[in-house]
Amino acid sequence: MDLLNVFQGIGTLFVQDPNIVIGRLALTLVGIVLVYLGAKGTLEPLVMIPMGFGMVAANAGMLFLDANQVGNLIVSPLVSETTALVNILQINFLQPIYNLAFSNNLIACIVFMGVGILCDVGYVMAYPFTSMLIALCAELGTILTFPIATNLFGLPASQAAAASIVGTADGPMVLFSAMILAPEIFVSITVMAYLYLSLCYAGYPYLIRLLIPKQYRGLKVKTTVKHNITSKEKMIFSIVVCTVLCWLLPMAAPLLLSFFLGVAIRESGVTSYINMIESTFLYAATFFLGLMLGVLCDANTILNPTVLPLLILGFISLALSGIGGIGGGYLVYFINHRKFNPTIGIAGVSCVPSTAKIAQHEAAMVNKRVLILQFAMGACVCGVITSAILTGLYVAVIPML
């Protein structure tokens, strides 16, 4: 009896290309590390724990398929031929979730609806100029990465745009744009994006400390204006902005609908809907999102030559967005006659509510009495809106080029 055919996870290591074998072993180790860091709280546990387990299972659980091909029984991405798709839906246990909820952006929209439930647009309405200015500056990575990708890396416009959206630091945006603009790199770019989005939680505090001197990080925001935005006003804001943006950017209508519907449900006070979306839909979508990303991290995908430019561009895009957001914070600082904390600028990168929490944490480390969270949340929520607008513009314009 050939033991290598019995224990095929190990046996396949002896027939694959050495680079793939090394990649499988490395990704298995990375998966274990992600689970550890997620459980420890260093990285986002809601995504990292299922993602780490998925990476381990996808790379360890390889076996010999038909015609001596090596694969797994979890998922096969981007299967387009109908007969093959029907067959694989009956075999790979996560294939129905991938095809019926992941590759058509359903999960992205559900997550975005959950983001709407978590967001209070009252902060944007209370400080509209400050929030919008910072959010626009924080789109620096989304804007500048496109010419970098096309001119320096030679990527086609569709792939360059999909890579640029990583700068929004908004996972659903990346999923949505990549599937529409560049489905051929959808798996690679979404896996890379979510890895980076988790790592930026650890990286942005150092960026703040590098670019903002300690005495500025502890500044209080001096304002005498007090705003009491009612739920009725927030509902009106949500339906008006959603309507206007859908008229202008219908390609982004699924994301806009999902986000502003979540906001409206939050403000309506219908607790049964709020609990259903926040406690059930959002957590279920986030769990399967992390798990799907993990199982898609097989060595053949990650070691594809097209992935390296995406890794570099994703890092550039997120770094530029962080720098742009901090630059926006400084801009408001000078406009407000030095009565503003530039640390708030990092919150313009629309990773709700993480970047707002990062801003508050970094400010509180210097001055425990400073409270900037309300301003940071305004910039953060506004960043979601500007990111959706830019995503809609890319999706609408790129096919015309």
Contents of the next structure:
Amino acid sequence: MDLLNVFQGIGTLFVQDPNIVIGRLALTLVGIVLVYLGAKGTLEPLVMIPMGFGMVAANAGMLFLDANQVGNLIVSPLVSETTALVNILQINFLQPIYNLAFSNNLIACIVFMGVGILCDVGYVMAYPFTSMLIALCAELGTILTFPIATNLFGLPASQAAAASIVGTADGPMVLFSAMILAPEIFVSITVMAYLYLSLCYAGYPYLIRLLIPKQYRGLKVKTTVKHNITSKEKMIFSIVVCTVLCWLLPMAAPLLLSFFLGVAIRESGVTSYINMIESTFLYAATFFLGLMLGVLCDANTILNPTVLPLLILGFISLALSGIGGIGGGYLVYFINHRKFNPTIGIAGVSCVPSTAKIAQHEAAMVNKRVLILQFAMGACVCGVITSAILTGLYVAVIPML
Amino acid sequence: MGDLIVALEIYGMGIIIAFLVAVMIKVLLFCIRYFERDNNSEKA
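Now that you have shown the form predicted on its own, what about the form predicted together with the partner chain?
Now the complete complex, all chains and molecules, led by this one.
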């Protein structure tokens, strides 16, 4: 009896290309590390635990599909021919989720709806110009990565634009734009983007400490708002802005609809809908997102020559956006006659609500009495809006080039 | 160079739309409060 044919997960290691074998072993190890770091709380556990398990299973559980082909029974992202797709839908257990919920951005839109439920747009409405200014500065990476990708890395415009969107620090936005602009690198770019977004939480505090001296981080912000923003005003805001932005950027309409619908449901106070989206839809979508990203990380998909430039560009994009956001914080600090905390700038990078929490945490480490979370949330929510605007513009403009 | 110009054009359009949204928020808030004040004074 050929034991390598019985235990095919191990057996396939002896027949595959050595680079793929090393990749499989490395990715299995990375999966275990992600589960550990997720469980420990260093990385986002909601995404990292299912993602880590997915990576381990996809890379360890390889088998001989036919005489010449090695694969797994989880998902085959590269199948597109109709008959093959119908066949594979009946074999791979996550294939229906991939084709009917992941690659058409349904999961991204549900996550975005959940983000809308979590966001209080009251802070944006109270300080619209300040929040918008910070958010626009925090899109520096989204803008500058595009010429860097085309000129220095030689990527075509569509792939460069998809890589630039990583700078918005908004997972659903990256999924959405990559699927429309560059479906050929969809898998690698979304996996890389979500990995980096998890690392943002660990990296941005160091960027703040590097660029903002201690005495500025503890500054209190002077408030000037006389009226509270009511739920009715927020409802009107959500429907009007959604209408206008859908008129201007129909390519981003699914994301805009999802986000502003979430905002409107939050403000309507319909608790059954709020609970359904916040507790069920959002968690289910996040779980399947993490699992799907994990199983897509198999060595055959990840180890292609496009991944290395994308890894570098993703890092550049997020770093530039963080620097731009802090620059925006300084800009508002000077405009407001030094009565603003520049740490809020990092919240313009729209990783809701992580970057706002990072800003508050870093400020509170210097001055325990300082409360900047409301301003940071304003910038954060504006970051989501500016991200949707720039994604819509990229998706509309790039195919015209 | 051409790609940098494209990126800056996209940024420019983004800035215009973002500030349009900010202006819209201010106008919306003004209108809502103006009409509410009007209704309240009519009721009084």
